[in-house]
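One chain follows as structure tokens, the form predicted alone.
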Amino acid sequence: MGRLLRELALRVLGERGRLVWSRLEIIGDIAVIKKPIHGDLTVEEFRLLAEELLKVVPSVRSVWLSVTPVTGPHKTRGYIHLAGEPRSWTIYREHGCSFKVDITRVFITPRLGYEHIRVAKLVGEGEVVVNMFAGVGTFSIIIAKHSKPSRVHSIDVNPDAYNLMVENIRLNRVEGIVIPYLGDAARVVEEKLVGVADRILMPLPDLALEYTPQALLALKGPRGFIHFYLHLKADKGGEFYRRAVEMVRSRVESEGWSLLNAKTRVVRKVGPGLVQVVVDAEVERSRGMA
């Protein structure tokens, strides 16, 4: 889709096309264009350009253009509406789950896709999951759909992603095994969560390492797994996914545990320079902890 919007932009702006990000998201049938960090483009421009990727794409209903990188506790955006239906929500669907979103109001990237659906994959029969950042469910729902969890308890500090990941449990018929939480994921943790899960999930880079103890707080046994979603500068040489397991090393040892295994990968860019990372780490409680 990225080269179509360029090709777009091309034909539509002429030169001036050049400075259109060629990153495209298509969200059920909203499009989602990035306004470049450098560059003049005006709102106008983007409106054209809108107007003509409608013709092209019969499947996209409306056309907006993300202002902002994603700020605040809620972890939202700041759009505009350039063409096509006023509607900021919309059915996305992913691996075989529907999900009810409003790109206004939550986060939403369908470039979290195979992350969502490698996650599940690791999940064993059995296992209790707490995600401590789960938005509208994606994650915890597409485990609850290709795994076979006891339990998710799925958190989110968000009121509007809380309220649909409540619709989108019922949605895919996965009450009783996706438990929703709305609060600060550190507080519902120390609250209700001690001691309960086999495996945590924290998608949120802004808050993974600084929310580590409550993580450790919420596996139930001396050992579990923790996936750490990081940024970090992106280097040619490789080191940043040495700097990434470090981090995470730091942050357990400090919590009186022991990181025994960790894997790294890259899930994607989110801009010049910086990658979100992940860590899948295997931690163990040290001896003589109570």
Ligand SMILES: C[S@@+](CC[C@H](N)C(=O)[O-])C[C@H]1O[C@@H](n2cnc3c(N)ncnc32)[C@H](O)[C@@H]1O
Contents of the next structure:
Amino acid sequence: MGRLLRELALRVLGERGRLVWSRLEIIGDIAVIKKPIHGDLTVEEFRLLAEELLKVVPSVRSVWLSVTPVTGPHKTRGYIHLAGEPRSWTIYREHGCSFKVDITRVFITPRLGYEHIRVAKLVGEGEVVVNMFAGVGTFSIIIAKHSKPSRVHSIDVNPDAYNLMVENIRLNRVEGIVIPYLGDAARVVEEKLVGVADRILMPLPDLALEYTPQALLALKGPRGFIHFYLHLKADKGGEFYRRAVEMVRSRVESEGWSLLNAKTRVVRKVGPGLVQVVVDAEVERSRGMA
Ligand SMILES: C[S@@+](CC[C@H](N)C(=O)[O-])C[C@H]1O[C@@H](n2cnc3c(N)ncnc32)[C@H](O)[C@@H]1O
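Just the form predicted alone so far, so send over the form predicted in complex with the ligand.
Every component of the complex follows; first up is the chain already shown.
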């Protein structure tokens, strides 16, 4: 799709088409073009490109320009509508599940698709999972559909994400398995989810390390799994993998737990020289800790 966008840009804008990034995200029937950080392409030029895209890809009904990086506590982007239906909601499909999303109000990216199914396949039968930053329910619902958890408690602080998660739970018929909560993850765990979980997901690099005490509090046994998502500067030698593990180790040790095992992988590139890394951590409460 990226190559198609570049070809269309050259056709419609001539040499100036080279300024268009070849990144195109398709979310349901919405296409999102990313505005490059540098370059002086005008919204009108992007509109010409969007009109062409609508003609060439009939499954796309609405085209938007993303004009900011992901920002703010709800991790949303700024958008300008370019062409087609002026509609920002759609049904996004991933791994046989359907998600109603509004791209202007909630975080959503197809670039987490592999990570969603990878984690789902790690979940054992009967496990209780706490997803501290659940968004519209992508990880949680895919886990419920592809594995056999007994519960996936799913928290989000953004009321729009929460409301869409509630709809998505119904849409995918996982009521009673995926349990939605609206609120700050630390508060929800402290008030409702102490000592319930086998596995915790923390897919929010801004808060993963800060909310480690609550992730540990949610675990039921002396042992459990936590998936930490972090942003790190990449280096060619792969030193950042070691750094990621050390960050997690020192954080869990400062809470009186030990890191038994840790596996790391790069989830995606998130900026120039910046990567999102996941640390799959198995942790154990240190002896002598209540
Ligand atoms: C990166 S997105 C989650 C992505 C989602 N898990 C997915 O795979 O599509 C992070 C989410 O954390 C939520 N969030 C931010 N701060 C939070 C907090 N303190 N407690 C709970 N959720 C929070 C945001 O509203 C956002 O939906």
